[in-house]
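One chain comes next, on its own, written as structure tokens: the form predicted on its own.
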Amino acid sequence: MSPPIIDRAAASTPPALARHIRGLSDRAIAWIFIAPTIVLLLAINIFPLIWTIRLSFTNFRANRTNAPVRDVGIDNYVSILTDPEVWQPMQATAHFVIWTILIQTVLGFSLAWAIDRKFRGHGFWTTVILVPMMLSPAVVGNFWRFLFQPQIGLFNYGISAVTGVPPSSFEMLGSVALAPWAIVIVDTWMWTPYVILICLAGLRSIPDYIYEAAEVDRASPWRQFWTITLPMALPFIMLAVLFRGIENFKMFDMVNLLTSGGPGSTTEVASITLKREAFEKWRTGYSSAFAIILFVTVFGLANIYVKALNRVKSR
């Protein structure tokens, strides 16, 4: 029998260090290995969070580092929660999150179910479908800005071919009514493949013998879908909704590239407002409070959702 790993490690080290290693427990050795990661995590994530919480109770401005910093208590939080101009970006964010999750989930699961049928050439089409999520948001944003151009954009001409409306009669990114839906379209095009991957993993995790038993019981394909496929894939669908919900709630790059929050403030989501407060108005304390409110909102909703997900998985 080969000697234990800890003995081999001690034998290859200097005698003084070997004596110390032999005296360490497995838990102590494990902590030695994970300690650098924990320290790095604290330095990169935890410390900035604590510092942001501290700044949220002050009137600190990053462009006035020599100005005296005064504690304002919860004034920043009260100002944010009672400001109507803050609630409008929150409503725009909710509109964006709800519609993108709904469309991406329905479309993603439908395409995953179709791909799972393993039709001829399904491998090729699976690769093609996954291409959008491989692209950079900057590339996607500039690409769709060109497509949405009312004079030369292919999107307007495609809509015109279907509806007969003149291509130059509407502008997706310049219309108050259409700009929010333009962002939904782009995000759906880019991230539906992500939902497809998760749903496809769920569909392919269902054992074949369950379908075979259902066929023996003469269950119709529709019955199999509602009693086997959908219930067993539901945890994966909910997981996709969780991931996309968190990502879309903090969406910034795509909205900034397409509309920069315009026209007016129609597509100004919460992250755009946070950026303007922090780096245009330089209200660092105020923006820190806003960031903490967004963090608590996402964390709280995600925590509730994860509990629901665990209950579904335990059925």
The other form holds:
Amino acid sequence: MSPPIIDRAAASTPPALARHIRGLSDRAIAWIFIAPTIVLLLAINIFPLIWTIRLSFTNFRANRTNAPVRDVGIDNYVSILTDPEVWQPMQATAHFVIWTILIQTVLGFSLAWAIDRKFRGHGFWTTVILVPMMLSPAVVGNFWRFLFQPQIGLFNYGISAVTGVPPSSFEMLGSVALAPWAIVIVDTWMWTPYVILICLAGLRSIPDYIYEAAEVDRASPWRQFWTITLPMALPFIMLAVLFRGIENFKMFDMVNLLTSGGPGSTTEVASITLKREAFEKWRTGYSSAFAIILFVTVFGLANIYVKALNRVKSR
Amino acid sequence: MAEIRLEGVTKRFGRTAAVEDLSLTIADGEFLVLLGPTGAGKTTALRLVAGLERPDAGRIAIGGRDVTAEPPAARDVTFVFQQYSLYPHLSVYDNLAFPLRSPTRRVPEAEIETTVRELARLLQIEDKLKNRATQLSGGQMQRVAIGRALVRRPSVYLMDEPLSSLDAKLRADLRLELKRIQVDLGATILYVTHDQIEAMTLATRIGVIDRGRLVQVGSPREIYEQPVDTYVAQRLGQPAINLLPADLLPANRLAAGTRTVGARTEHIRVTPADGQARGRVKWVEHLGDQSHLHIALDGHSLVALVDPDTALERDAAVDITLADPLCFDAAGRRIG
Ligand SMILES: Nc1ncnc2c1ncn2[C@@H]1O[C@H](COP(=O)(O)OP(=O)(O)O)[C@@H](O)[C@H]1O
Ligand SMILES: [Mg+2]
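Please could you give me the other form, the form predicted in complex with its partner chain, since above is the form predicted on its own?
What follows is the whole complex; the chain from before opens it.
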């Protein structure tokens, strides 16, 4: 009979290596395992960040690497923060972030609540609801372009069926008034399931006996919702808001595919402006400064928010 | 305050009958304790009365009103859950005030405050009122849970092993306190426990439950002195009753047809004997106010109670006789 597999594995380790490994302390072994990750993190996250900070104080242009690079101090920052045109992408971003979060949170939590109430076939519908999230943003962007087509788009026909206005009388992606809402609609379609998932986790974490106690204490369903369901699910809801907020602040792919920032610059969110400055106008130094400003903004907001979240959680 | 009446109540979970054909009336102002081991169906019985479970068969009436189909809120009951069912995000004060703040019965905030503070004093959690429910020890949480049941004046109080997670001293205190509250209020309480001391000290009547069936109901004295069968006899008495073959020991009186005798410590006479005696002391347990004598006898073992200053020691030979033991037939039913 052959020896157990674990003994064979031990025996087949080269003696020199085995002795070597045995000589290492736990701490050393831990470092060996972490090292590749740290190196990778430094190489693809930390180093580019530091490099970007450095570039943001220069007039460097990535398409003219031979041109002399001049140190311009904080000029890039000054010109961004004093440029009235910069407020356009900031406003477009704020519109997009605020409305997607608001709609997705309300919708996501309500749907999660409905699913949690266990109606017939809820398992099947939970799966169906999650499908959009599994698609690639490129696919989603492209097929919503079709849905939004005034002549053949299903979306326009749907709206027309409900409201009676002719389907080709409005252009979701081509109109200055509607385009900002078109991207909100698509993002909501795609990411509400994600909010549902997180809220469901929150709702499922509330033990049944708390509701039973409330039931015996004669709390109405309304009061149960406000004094039990909502406060106890709140940390989860806030987490969903944080994830969606960070994600949408740097939204690029879907909006770029749907409208490329247009019409005009109505849907030009910050990351699209950034791409134009960096890879169309090749103002590398300037766009680096812009990226740093965005980064600091998101980082600052997220930090304030996480503090609030921790306060809610520790209650 | 009201009477609870259960008529042929049955509740099944899949194939296990958690409660089977339970008929029981708890009189107005009575403290009825359901006693049984884990899994006997005690919790299920309470949840049926509270309305947290619907019976598969039978009727439940509270205060003469059929509530079988009514939700918990309509039944006017309070419930102490076996696990601490506090609202974790509320303070202790708000937990206690929660049942009073029901919009259907507007209680003035000042009155709530008086009630809550008085109750907190009673349960020795005054200094914890501002704490969050999650910042308490297990014993404190359970006291808050008990307090939440006592803060209202419902028709009936339902309690599911409320003292089992407390330490011995606090348990003894709260036992007295609960009994006093019940007498003061004239409250109807249905109380569930696996602890025979709680059952003996608290109950007006005890209901012994086994695998979903009510085996016997009676005053603690009746249950102790006249158990209907060996199962009930084993539930009460500390140390537990000795069940021995009828012909093992001489007894002053045995009913005809006795197969098993039930000898509680008070039925056993132990006398020191010479080396020929059949009984041997295996060990002596000194408990302070009394001592337990573990005796081996022809392959059986039994426990007797002796004075703390007993001269008997390990390996001493003893003679044993029985005085008025309980007599059970072949099926375990008591016949004398
Ligand atoms: N919700 C439930 N689902 C399935 N079985 C249950 C449920 N509640 C109780 N039971 C079963 O019913 C029996 C009685 O349980 P329970 O009333 O909790 O007993 P006790 O409170 O006396 O320990 C047990 O066998 C238990 O497994
Ligand atoms: Mg139980």
